[in-house]
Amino acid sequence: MTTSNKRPDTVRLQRISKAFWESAALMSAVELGVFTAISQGHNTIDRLAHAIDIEPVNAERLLTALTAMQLLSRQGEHFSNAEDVQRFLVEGEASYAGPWMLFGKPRWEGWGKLTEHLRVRAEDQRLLGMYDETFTVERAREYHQATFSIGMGAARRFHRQVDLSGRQKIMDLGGGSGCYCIVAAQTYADIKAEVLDLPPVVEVTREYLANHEVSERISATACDFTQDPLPNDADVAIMASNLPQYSRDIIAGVVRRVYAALLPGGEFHLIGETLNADGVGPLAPALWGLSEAVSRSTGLAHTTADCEGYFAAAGFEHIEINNFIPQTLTRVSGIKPI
């Protein structure tokens, strides 16, 4: 029941119906560089068609939309770009984020054909979804090089909010390029860590470890973390941004399997997508857990309830749900009784 006495019209709804519009427009100005153009004074329609090949009304066309979207400003026949769009979408700068902005573009063919997907049974799905046998070193490389920049962020994130002073040894579930781990290592001098992840992941990831030149403190194992063995010397784990990838049965195991593993003492930080506990929204863990779907995986949404009694089952103690992205990242620690 609603208590307002306006009557509903399609207006909301029409807007997600088209959302995918939007999502078009930017990965299409990030590809064509109109942010970059942009930042470097092509700022008006004429110069900014000239600056990108493209025609000036197509130009007209595309910065109308990104304008009504705010990703831009307009004064007159100026243009500029919004702050998150000028620290995160031109490229060159440190923070630049162009890549994992396209990162969704290969799987819209999937997302259209969602209602088919979603039909599978369940024997016809993969408990590791879009990590099957087509999955190479090459599509490996070109999805790390998608989320590199992203992952940098909140790896240092991460280590401006937990302080890992005293500890000897990290092991990262599924740490890819091994963003947590290279920080770590650039900012204490004696900390060791072990990325864990499947053999075509792994390659890349020593391939990350060489060009920041940690190698001989960080290594990378192929371990798939569900059922293989995992290192019995880490007084920390780490397992960042996977978390809907895995059913509830995998990922209550792999706590387990964390727990039993670490030393006494040692903590585990798990790092996801995780709605809330009630599970209404946000919107953006939501999102990642359907997208399971198209995957083919067993993955789903977790709540902060469901990983809070995945850490008291496994028998970890002083656990804590602490907001890491708004609306999007959640990290829950516990640590393992002496």
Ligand SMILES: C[S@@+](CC[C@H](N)C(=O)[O-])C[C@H]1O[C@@H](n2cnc3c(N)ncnc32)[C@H](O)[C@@H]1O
Contents of the next structure:
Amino acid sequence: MTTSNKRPDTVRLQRISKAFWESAALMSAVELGVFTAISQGHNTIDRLAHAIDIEPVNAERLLTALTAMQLLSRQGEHFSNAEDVQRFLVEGEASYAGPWMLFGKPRWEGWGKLTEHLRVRAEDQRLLGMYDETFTVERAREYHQATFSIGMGAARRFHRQVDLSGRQKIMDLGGGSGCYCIVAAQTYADIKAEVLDLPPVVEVTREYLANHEVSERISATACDFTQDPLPNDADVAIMASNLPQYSRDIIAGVVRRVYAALLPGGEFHLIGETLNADGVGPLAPALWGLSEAVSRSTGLAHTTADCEGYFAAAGFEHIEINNFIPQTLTRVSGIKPI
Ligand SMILES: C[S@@+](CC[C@H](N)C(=O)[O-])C[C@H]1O[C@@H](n2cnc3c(N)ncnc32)[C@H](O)[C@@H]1O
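Beyond the form predicted alone, can we have the form predicted together with the named molecule?
To see the whole picture, the full complex is given below, headed by that same chain.
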């Protein structure tokens, strides 16, 4: 227990216990197009109410909450978007990330039953967690509209950090929209890539590849990376944003199988929501791990030390832990010796 001279009060506990009210306010604002309307000049309570067709009293309630949350600022009767809101939550902008803000919403009811989910026994957990029979092509399309809305930014960041000049082929495990491979094809004239994902997803991946005119160099293959064979002609492997969905044993097994499949001298980049080595935070990876209880999967938050261990046990060398997205994503990399 930490001690301080200040007598504890309930302020922090009250804020956390009602934090989901804030999530709801943000998601409703995105769904109603509040930030877009404000940027178009519908920036008073009455103008906004008219523009998005809700009662003025509800516009006032929502704008008051969003202002207190510092998503908006208020000058007299006028509201304006905060800088990040203006950049990422105004529809029509290339940087629009509204779908990503709604990504967690399908699990809203599930989080309300977290206590029941936490009582689920090991024998009732599902290997593929949320990717059950309800994960149809339609659902995958909606899901990857959300991942794509921030994935291209992450992929560009990856290719600024990692130089793949001279590499021949990427295998992208759980590649989803294919964003990491699309940016690779845009960056390197000759590189090829194969996106591996679950059967409903690869249909959606192919739509993204076609839209970006990279289908000749990038293919999408149905593959459950926990058990299906991996391509053995790649000298780069990427696995991004699915680390907490699986147990330590499963991830260790995937890392071993990637090592076995990679060409000698090849490199593996595991980008995941990862805890610090001591397991104490950051919060975002910890919550991604907790969300796996809602999916009834085997997943949990892995630490950077766990990941280093999986890479070393598989045989990788030159293992590095790189900060990728502060407080959220870490990039663990290693080289298969020649
Ligand atoms: C959060 S998305 C990340 C997509 C992409 N890597 C990105 O960073 O934008 C996780 C992806 O992993 C895929 N996935 C999860 N488990 C998988 C498995 N066992 N085999 C293949 N793909 C899997 C999901 O279908 C989904 O497309």
